[in-house]
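Below sits a lone chain in structure tokens, taken as the form predicted on its own.
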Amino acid sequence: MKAIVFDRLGGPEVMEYREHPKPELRPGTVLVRNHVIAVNYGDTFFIRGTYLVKPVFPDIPGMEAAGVIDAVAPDVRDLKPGMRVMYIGMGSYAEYTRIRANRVMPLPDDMSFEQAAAFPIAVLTAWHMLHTCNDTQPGQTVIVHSAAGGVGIAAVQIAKAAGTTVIGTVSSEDKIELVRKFGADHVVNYEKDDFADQALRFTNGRGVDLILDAVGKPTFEKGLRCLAPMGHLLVFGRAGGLPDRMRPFDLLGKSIKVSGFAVTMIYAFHQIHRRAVEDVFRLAREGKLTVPIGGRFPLAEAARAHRFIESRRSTGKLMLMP
């Protein structure tokens, strides 16, 4: 099969499009023929060796895709060849990927492969941050950083569906209208304006109840400053670099909290995960949730897709086509 393979750590230059052995089934796994593969910022960390999961050379990047089940291991009961599915799992930058069965989610008949490939990480990350890690309620105010990205746009829509006021932040003026289009009540260019000052102004000095932060160093301390009493800052990325070390006792003054989230941790909680999948499919069916596709690239041009996402000019989700 064709795949993107890398044999050393580095940037997009280490990625090669070449022949690679087709994965063989193992107990508890399925083999998926990928139709659409999503690009995530975490993929750029993976090839550099700075992601939570470390590569084993030669390795294949990629964390999510949608396609059709090609084969299932004998001990897999609920999944069958020919089923349309989406999944979260390493090694998706390839024509075929072997995935643990519990990472595979059957698709509704009316969902396209493109939307399905955009859902597993971006949409489920957004949903779990708002409804598993936090008890988001109508009337609250939420800041969504990187609001023009895949997770950000999903979070804006899910937060609006929950009845909140949403402040989206972006890194350039040309992303503002897109975030407004998907429902944000306010949009701030955090490269140009102090989003914390703006958030305090929007809330008449009270502050915000929840911040979803994938940026890191440029936004973390300001986020703490504009949290309301009992507020929650939730970290799920560090595209702008690691924040400075925080002293836990700094949280006491307003009784605020800081936590982190990675969607791959949720599989140990089967009921919670099932509830999330059912709810995001419901929101999509009701027309309240969609992820815009910000670019499509042949699988052979995955390095170009990585350069684009690292430029911080991309919006929505970037897709690779095998």
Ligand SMILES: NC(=O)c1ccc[n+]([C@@H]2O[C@H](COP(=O)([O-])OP(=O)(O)OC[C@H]3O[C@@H](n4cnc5c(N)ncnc54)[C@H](OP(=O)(O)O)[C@@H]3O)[C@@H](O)[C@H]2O)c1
Contents of the next structure:
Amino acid sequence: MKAIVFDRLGGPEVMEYREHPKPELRPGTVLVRNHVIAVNYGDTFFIRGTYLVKPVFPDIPGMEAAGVIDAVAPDVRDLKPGMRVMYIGMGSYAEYTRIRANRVMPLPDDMSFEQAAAFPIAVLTAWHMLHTCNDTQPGQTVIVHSAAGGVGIAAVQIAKAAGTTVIGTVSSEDKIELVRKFGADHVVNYEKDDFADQALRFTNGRGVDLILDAVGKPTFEKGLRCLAPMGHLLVFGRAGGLPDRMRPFDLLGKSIKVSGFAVTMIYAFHQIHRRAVEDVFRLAREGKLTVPIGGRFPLAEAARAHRFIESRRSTGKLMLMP
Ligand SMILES: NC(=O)c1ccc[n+]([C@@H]2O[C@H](COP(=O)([O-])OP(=O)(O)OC[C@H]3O[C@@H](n4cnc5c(N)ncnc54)[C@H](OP(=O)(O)O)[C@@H]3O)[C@@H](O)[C@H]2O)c1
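With the form predicted on its own in hand, show me what the form predicted in complex with the ligand looks like.
So here's everything in the complex, that chain up top.
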């Protein structure tokens, strides 16, 4: 089969489009023929060796995709060849990927592969942060950093559907309109304006209830400053570098909390996860959640997609077509 393969750590230059053995079934797995593969910012960490999971060479990047089940191990009961599915799992930048059956989710008939490819990581990360890690309530105010990106634009819509006021942040003027279009009440260019000052102004000095932060160093301290009493700063990435160490006692004064989230952990919690999948499918069906596609690339040009997402100019989800 064709795949993107890399044999050493590095940037997009280490990604090669070439022949690679088609994976063989193992107990408890299925083989998926990928139709649309989503690019995640985490993929750029994976090929550099700085992601939570480390590559084993020669390795294939990619963590989520949508496609059709090609084959099923004899011990897998609920999944059948021909089923349309989405999944979370390593090695998706390929024509075929072997996936543990419990990481595979059947698709509603009316959901396109292109929309579905963004759900296992980007959309479900946004949902779990708002509804599993945080008890988000109508009337609250939420800051979504990097709001035009894959997770960000999903979070804006899911937070709006929950009845909150949403403040999106972006690093350039040309992303503002998109974030507004997907429902944000306010959008701040945080390269130009201090988002914490702006958030305090929008909330008449009270501050915000929740911040979803995958930027890190440039945003973390300011985030603590503009949290309302009992507020929650949720860190889930570090595209802008690691923040300085935090002193837990700095949290006491406003009774605020800081927590972390990694979507890969949540897949072990089946009940919580089923509720999340049902709810994101419902939001999509009701027209409250659509993933804008910011670029489509042939799988062979995955390196170009990586350069684009690293440039900070991309919006929505970037997709690879095998
Ligand atoms: N913990 C989890 O389970 C989990 C799951 C999915 C994603 N994530 C994290 O969530 C973030 C968004 O992921 P995504 O796949 O949806 O990507 P994305 O938001 O589509 O693209 C990355 C965005 O990060 C922002 N960014 C801020 N500082 C940056 C810098 N120094 N260099 C490059 N980009 C920078 C840029 O938006 P602005 O410049 O407009 O801010 C850029 O567009 C990433 O940090 C990713 O690692 C975490």
